[in-house]
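First comes one chain, alone, set out as structure tokens in the form predicted on its own.
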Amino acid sequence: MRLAGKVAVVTGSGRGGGLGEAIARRLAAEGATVVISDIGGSKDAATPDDMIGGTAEMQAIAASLPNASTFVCDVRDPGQVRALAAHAVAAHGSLDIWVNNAGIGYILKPLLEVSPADWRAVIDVNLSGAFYGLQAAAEIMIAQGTGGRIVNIASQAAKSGFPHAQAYTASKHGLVGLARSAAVELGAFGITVNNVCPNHVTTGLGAWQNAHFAELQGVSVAEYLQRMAARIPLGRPGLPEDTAKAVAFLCSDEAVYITGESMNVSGGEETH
């Protein structure tokens, strides 16, 4: 119960079986009160219903956790993000942990086929959305005067390049710089800012990515996964729980002297 008495917001946590849900569940298991947040429903072509957390899913996840609440938020809108932060305080009394997990990882195209709209959609959610969350959380944490923990879910793509993922890779690399810069400014207030960088995790989105890249390489999904496992020293792709445990650690007092870092959780596949 390392996080007892803490209030945490996890963006992009309303999709069943997703990475955000796993993070929320781990934080709750460690004692935190959690706000489940997601976009709630499709808003445009960049946010299809089968790739986002719907309102019903959000409510079901929250209902299975102790003292959790839900809040619909499109992280592309800084006003909605500030309202999400305010909800945590109004509903639960404080804001101690903020996890920027919302992301788009399903707009994957060859370089010359990426449209300006594709580029904007990914950057707006993955990088700008994380900045809005960091800013809104930091404002409240500074006012509270008790420190805080901000964690961005980056990716192995924050360290290495991948085909068909130009905007995604750029956005995740951007989170490395964002955390480093924010950590310098917020350290004086006892607020740490870190990234967690998982390798591939087969969530619902991950399964879609498996099929996409298997087809691109002309192999079966099973063979694609075998090749992936073969290049990972620990012999398997990541699990949602692997990332969730790393997040919980960075949110705990045990990580009080860690900030500005981008922690690999990749089974040894990413080593820099």
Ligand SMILES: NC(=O)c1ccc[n+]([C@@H]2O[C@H](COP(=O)([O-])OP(=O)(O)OC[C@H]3O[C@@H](n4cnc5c(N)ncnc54)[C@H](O)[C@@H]3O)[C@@H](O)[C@H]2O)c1
The other form holds:
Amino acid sequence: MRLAGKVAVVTGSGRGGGLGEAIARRLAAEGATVVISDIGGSKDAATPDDMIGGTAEMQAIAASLPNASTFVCDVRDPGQVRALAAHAVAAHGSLDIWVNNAGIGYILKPLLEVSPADWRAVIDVNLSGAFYGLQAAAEIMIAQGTGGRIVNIASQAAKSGFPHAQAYTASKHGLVGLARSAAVELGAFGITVNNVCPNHVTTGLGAWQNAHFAELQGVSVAEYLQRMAARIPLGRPGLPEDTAKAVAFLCSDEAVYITGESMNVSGGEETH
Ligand SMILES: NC(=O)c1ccc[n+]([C@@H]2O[C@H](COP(=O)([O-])OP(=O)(O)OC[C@H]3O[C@@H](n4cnc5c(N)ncnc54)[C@H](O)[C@@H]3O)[C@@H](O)[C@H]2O)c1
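What does the same protein look like in the form predicted in complex with the named molecule, given that the last one was the form predicted on its own?
Below: every chain and molecule of the assembly, starting with the one above.
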């Protein structure tokens, strides 16, 4: 129960089987009260219903946890993100942990086919959304004066390039710089800012990517996943729980002296 008494917000945690759900479950298992937050429904072409967490799904996840509430928030809107941070304090008394997990990775196209709208759609969620979250959380944590933990779910794409993923890769590399810069400013307040960089995980988003890249390589999804496992030193793709454990560690007192880092959780596939 390393996180007993802590209040945590996890963005994009309302889609079943996602990293956000696993992170929320792990933080709750370690004693934290958790706000499950997600976009709640399609808002536009960049957020199709079959790729996002709906309100009912979000509520079901929260209902299965001992101490949790829900809050609908589109992370592209700084006002909604501030409202989410305020909800944590109003409903649960404080804000100690903020996890920027919301992300989209299903707008993948060859370089020359990427439109300005495609580019903005990805950056708006993955990078700007994380910045709004970091800023809203830091403001409250500084005022509380009790330190805090901010963790971004970046990716292996924060360290290496991938085809059809220019905006995704740029957004995740951007989180590396964001954490480094914020860590310098927030250290004086006892607030740490770190990234976790998972390799591939077959979540809802991951399954879509499996199908996309298998087709690109002209192989079945099973063959694609077999090839992936073969190049990972620990012999398998990631699981949501692998990322969740790393997040819980970074949110615990054990990680008190770690900030500005981008930690790989990749079975040895990514080593820089
Ligand atoms: N699955 C992987 O292989 C993998 C690997 C590395 C990093 N990641 C990152 O992990 C995070 C979670 O991805 P996942 O694989 O669990 O996918 P997922 O689709 O299950 O989760 C993403 C969540 O973000 C939410 N979301 C999307 N747009 C939003 C918005 N505008 N406002 C609020 N919420 C929004 C979705 O509703 C969904 O619940 C993402 O940031 C992703 O880039 C995933």
